[in-house]
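First, one chain by itself: the form predicted on its own, in structure tokens.
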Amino acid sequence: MAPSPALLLTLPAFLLTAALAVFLTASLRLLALLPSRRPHPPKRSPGTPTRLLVVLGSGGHTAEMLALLRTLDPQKYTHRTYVVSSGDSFSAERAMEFEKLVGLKAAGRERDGRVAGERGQGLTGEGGAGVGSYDIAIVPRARRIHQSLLSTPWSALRCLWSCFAVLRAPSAALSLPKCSGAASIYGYPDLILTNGPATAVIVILASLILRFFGVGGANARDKMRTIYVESWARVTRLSLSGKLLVKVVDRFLVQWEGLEGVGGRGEFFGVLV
């Protein structure tokens, strides 16, 4: 039996509105993604565990980024995730080098607060809390050079997936060092810093769509904000990355005042590497 004229006008227009339907909650969910959209995150109690997650790109990315982090305080963020793609030895051997460093400066502030303590100076707060934990997490690149554009979107997929992994937690089974016990306590990184390799960009997706899915709690107000630091080396122009990032990261800095207020979100502050 044939179906009836009105059943068949029905359908398409059932169809239409589910369509409809899915396509505005999608976008009201992009929405309340973008930046000017998120809470202010609540203040942070003094020891409060965080988790940094640092963006590391081979040469003059890594470098910069590593010379951007010399005064990070490893009180406050406790715990220091590096993204480093396939073969990058060269980042994953700086960032074992600067945490070397993050030790040696730590270790420095408790003797002196041991001596200051010993002649009665009442010296407080540096000494004594340890340097936290750090990993390392490697993932696929997401574009090797000289690569066919055809194989692209694949390799892409492979370092989205990668980096599912590595948001959620951060003793992922390509990371190293492997991580202490206490760093269990960690999920989602507080922050993501970055300051435009290739990888960048998918991480910062990776981000947007745990959260637009709420995966794991991933929409936590005090959870994955986003800094974007643009290189030193860009005067004029944005980098394809800061081009892709500059609506979607929660902060955008320029290290040029010539690039201040680039897409109605660059901060300028002076150099910072």
Second form
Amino acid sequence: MAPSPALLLTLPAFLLTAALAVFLTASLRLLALLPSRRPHPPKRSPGTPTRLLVVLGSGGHTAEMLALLRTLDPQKYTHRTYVVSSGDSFSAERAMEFEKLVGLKAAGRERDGRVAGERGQGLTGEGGAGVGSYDIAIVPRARRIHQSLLSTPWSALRCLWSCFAVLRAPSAALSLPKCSGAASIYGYPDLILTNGPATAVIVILASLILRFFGVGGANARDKMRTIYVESWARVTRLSLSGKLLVKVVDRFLVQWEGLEGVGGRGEFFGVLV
Amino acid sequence: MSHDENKRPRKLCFVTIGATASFDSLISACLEPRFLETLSSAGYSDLLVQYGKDGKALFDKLVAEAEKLKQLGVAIQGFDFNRQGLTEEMRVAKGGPGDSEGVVISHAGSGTILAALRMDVPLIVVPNPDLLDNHQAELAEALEDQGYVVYGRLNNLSAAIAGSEKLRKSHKVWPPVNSGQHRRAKGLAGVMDEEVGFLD
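Other form of same protein, the form predicted in complex with the partner chain, not the form predicted on its own:
Full complex below, order starting with the chain above.
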């Protein structure tokens, strides 16, 4: 016996309505993720634990990123997570070297502060100028050089999957100092800083997916804010990563005047490296 | 062996092709007889070539061919790569007490360019024409326009040596001062603080 004509009509109508509803909700949610719609972050008082996530890439990207960070204040950005691709021991070593320097500088500041205090000039600063903590998170490579385009989606997906975990909390195994307990203090990064390696695109995509679904308060206005700094090597045209990310990151910085205003977003404050 | 070169102060020309890609045409260009003659007449005592992991055979062959140019007094040495970075080599090129300031000739990788600019040693940048994306050439051009480097051409590296002597005289210090038109400059640290809400 054939189904009644009424049922034949209702089922597609129902499916269509459902699909439309999902589509509309998703679009609205997506729009809300866009940087132009994102509310400003609330004021953050000094001393608030703050997690900065830095994406490192192959040689040139890593060198530039660490140059960008040379004025990093560890008393503001109390925990740093460095995301490194598996097999990229160069970047991991550079990150550890960089942190050693951050520690030395903080020790120097503390010493200076004490000397000034003994002379009775002003404040000695908070006792024990903290250097905070850091961890190095290793994710599978999004795409190897010369990897076939066919297998790229698979490796990119594996990378994306591990980025979720990296974003959720600092990795306990690779946190320094060992006793910091950073994994329990910090959740999502407050700020994600990247400059162009392929991994950066995946990390930002992972953060957008988490915000889209609001996993664990991922879309709070003071969580996972993103800054992209286009490589200093890009004078007149954006890199592929830059083109992909120019509309979705909260801030987009360029280092050559010719790129100011690119994509309606590019901010130019001179050379940053 | 040691005739006149010991009397001259050390002056190093350091050539680096980087770690990522091979750059045979630069290795060849810096070992051409004409280029070695240019170095010699510009007072150079040493040529050091970082030739990469694939460059040794070519380097050895060309050095053997240059044997007859020994009387030029330019000592040639090479190595594949230094994992610790090239700071030490650049420092020697920069010179010091008793040594003359030399020059760095580099592929157009941004990391190497920055390192040389920070070391404040005259720099010749030679973009690799074999690389698909030529944004490196744009960087070299822009930096030459601003007077920070000499854009070196593979077919006439000798001309670049003359250019680098001019660079040594004009001596423009990196980084550019963020003043005047970029008064808004707050640097990356300022933008980071804005984004997380550290407002003073």
